[in-house]
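Let's start with one chain on its own, the form predicted alone, as structure tokens.
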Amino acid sequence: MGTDPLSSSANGASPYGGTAVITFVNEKGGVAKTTSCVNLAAALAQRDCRVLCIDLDPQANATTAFGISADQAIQREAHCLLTMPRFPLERAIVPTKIENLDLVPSSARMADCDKTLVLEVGREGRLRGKLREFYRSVLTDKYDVVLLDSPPSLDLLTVNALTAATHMIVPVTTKFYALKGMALLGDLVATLHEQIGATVKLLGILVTMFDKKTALDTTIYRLLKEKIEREYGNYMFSTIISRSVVVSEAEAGGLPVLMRDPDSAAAGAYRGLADEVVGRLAAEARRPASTVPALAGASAK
């Protein structure tokens, strides 16, 4: 990719050819994390930029945001993929209707996956192997970026996007527990980092269903920015994703809002968004890979 704005390979961060593989994370449900996956997934392509979705999570809603039917998503999945030794990515890959942009599907049998990989070897490195493998071939065709959307819990599948991962978004609300589970998340990635070598890199917190018009919103937004950049530095994103009738309209039509509602203040938030993780990882492949801190390192400011 050379000089690509989306390609980390400046700084030898990233196993998949210089390739950004992003997952969004966040043990605690109800934050947009979707709904920012899907949405930031759908403002890169539109950069022509050529982006892979995974969906990890069995509730599958990052799937069926793209308008992917149960069929096409029960024949290739991601449990597949994790489960199945010899099921390569390529298998697992269906086109969305939004061009430059491709999905690995989920289903409810996503659910099983902890059950199924808990007894084998290597379990929580299956998803960081495929894409490996996948990005070595010489006979698929590669992205520029991989989104990852995890489940709001800190399973076997939330491992396996954090040790595949080259970076992280932590999506928060501006709630006074918001950094609560932002603890746990920073045991787990120091754990990970330790014990199989995970290097996944904090790439942004961002705020959603954010309401400007509550003046508790605004005071409890003001004190999570201070205790963020006081405890992991400045890492918030300056783009702010408001609460929006029209992200769920949106959604239950099988399509990202940028597509649905293009003129829409949230599509133009998460144009926004998709310009700062540009920036970001530009500005990170022009610096030593040592001066850019996992979670886990940040959190020890």
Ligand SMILES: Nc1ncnc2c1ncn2[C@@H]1O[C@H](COP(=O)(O)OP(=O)(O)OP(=O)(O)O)[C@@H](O)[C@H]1O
Contents of the next structure:
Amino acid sequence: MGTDPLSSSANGASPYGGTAVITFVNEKGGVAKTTSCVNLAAALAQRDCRVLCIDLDPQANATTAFGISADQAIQREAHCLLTMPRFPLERAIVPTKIENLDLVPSSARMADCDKTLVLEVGREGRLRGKLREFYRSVLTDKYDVVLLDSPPSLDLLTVNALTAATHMIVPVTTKFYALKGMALLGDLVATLHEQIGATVKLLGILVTMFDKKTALDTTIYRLLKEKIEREYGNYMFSTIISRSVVVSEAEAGGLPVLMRDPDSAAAGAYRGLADEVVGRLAAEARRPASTVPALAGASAK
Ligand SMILES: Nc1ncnc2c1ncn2[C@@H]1O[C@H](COP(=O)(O)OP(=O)(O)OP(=O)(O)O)[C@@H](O)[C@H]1O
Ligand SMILES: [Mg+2]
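Now show the form predicted together with the ligand, given that the preceding structure was the form predicted alone.
In what comes next, the whole complex appears, and the chain from above leads the way.
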């Protein structure tokens, strides 16, 4: 990837040889975490970036969005990664139909992880440990970026994602309660930082499913932008993902919208998001680490 900031040389602060590990997180369901994870992955892969997606949600929506079936997932899935101490990351990876893009699939079995890991020491850092091992090994072919799709809760799976990740993207919809979970998320990140040395940073807040023809969406968007800038800083992505039926049609067809309908506005928007993500990581790599807060304004209500 040359001088692309997702490559190892540019992001030296990452514990994975410089690779950015980005988790999509929001306790609220249905805000396009999975859709954004899948389509950002596709957009980065199209820029010749080698991408690994890890589906950490028992709903396995990212897995099906890439057209991977439950049969293909058996014995090669995130469940094995989290519950079996000696199961290496490389054994859980399956290729997708998209060049440069591989997946660690999920299945309904992921819902057992909480119970299986309840008495295990270091359960919050299981994924982080597997990723570190993978990046330390000289035998594995490395990815330039790893994207994690987490479930709509702050459970052990999301805790594993936040502990493993170097960055997080928080998708929100233009609703009055859009930022309701941010303070709780900030508190969780602060606790993980103190107790187990998690270093995840906010990469950006992404507005999704926006309808510009709806006056209420436009008003809430403006209020949301003001609130985020006031309480968190310059964290709102300028890319806005509009509501469009092609996005859900693509998902149902087992392909990201970038492949299924590359000329659509939605595909263009996710390519724009990829540009911004690359730009933000590049800017961060140029700043001293101490000026990048874990979650700016985390205590803001
Ligand atoms: N831009 C969009 N336009 C129209 N529909 C969308 C758009 N983005 C996502 N959707 C649809 O909205 C629904 C929720 O999206 P998605 O599954 O990505 O949300 P999520 O936050 O991952 O949900 P969960 O919290 O359940 O994991 C899906 O049916 C998806 O196809
Ligand atoms: Mg999801």
